[in-house]
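Below you'll find only one chain, the form predicted on its own, shown as structure tokens.
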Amino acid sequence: MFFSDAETISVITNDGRNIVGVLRGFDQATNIILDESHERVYSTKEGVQQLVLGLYIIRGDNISVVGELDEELDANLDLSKLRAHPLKPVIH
């Protein structure tokens, strides 16, 4: 399924990565297609790094959590001042 009115979402993968992008499509296996995506890398020593990924496909079996991102709230965050421990991998 593909969308023309796409939403910005945040995806947490099983290996602890946080990927943010515009949802362009998904299928019955929960494979997700993101456009304009970037990975947010958290650190306790420096601000959040954003690594540009562009068009990105995430396999459904590698997804832990998917959530809609509040774009207004996200735009008001100063990620350079945000500190956090990186997420640990999900253990099944």
Contents of the next structure:
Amino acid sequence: MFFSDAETISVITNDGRNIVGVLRGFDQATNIILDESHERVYSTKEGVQQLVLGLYIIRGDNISVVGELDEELDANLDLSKLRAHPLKPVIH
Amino acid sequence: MLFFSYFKELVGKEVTVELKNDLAIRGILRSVDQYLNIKLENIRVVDQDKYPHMLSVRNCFIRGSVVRYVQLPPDGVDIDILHDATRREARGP
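Now show the form predicted in complex with its partner chain, given that the preceding structure was the form predicted on its own.
Below: every chain and molecule of the assembly, starting with the one above.
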């Protein structure tokens, strides 16, 4: 369906959160198992905050986007300098 | 079934997907499935300064349930064929 296991992915959830981790599994309902995960909290006042989460199951209902994280591009990012409004929640 | 087949024809074309959280992502349509989940390649978020959340992402999977619009290339659409097909579909089995 999507990326292979052991890929580092960036998930955007319906409530506007951004969670990054290693894909360990998924199913047809797009439920996801994410290992070594952390949430990236964006703010307009300070740089990106990273909250360590660990091993997570994210229910497919709550997932908007699953992105393949390019390690090279990510290494070039200075998260402490990024300022952004948090993503809006999904409205059906 | 109709739109699934229709999107399959558009694989390889550049589209812009607008999501229900107002995020808009432009990219090459790589694949689509029965739920109209979409896979895009070489993406670029439309207002990248406002939405830097996907700067390190090149390819992504978008859940069909969260799509508001799919903006198509005008020359990628044969509007008469589409019009015809939807008319037939609406007529019922």
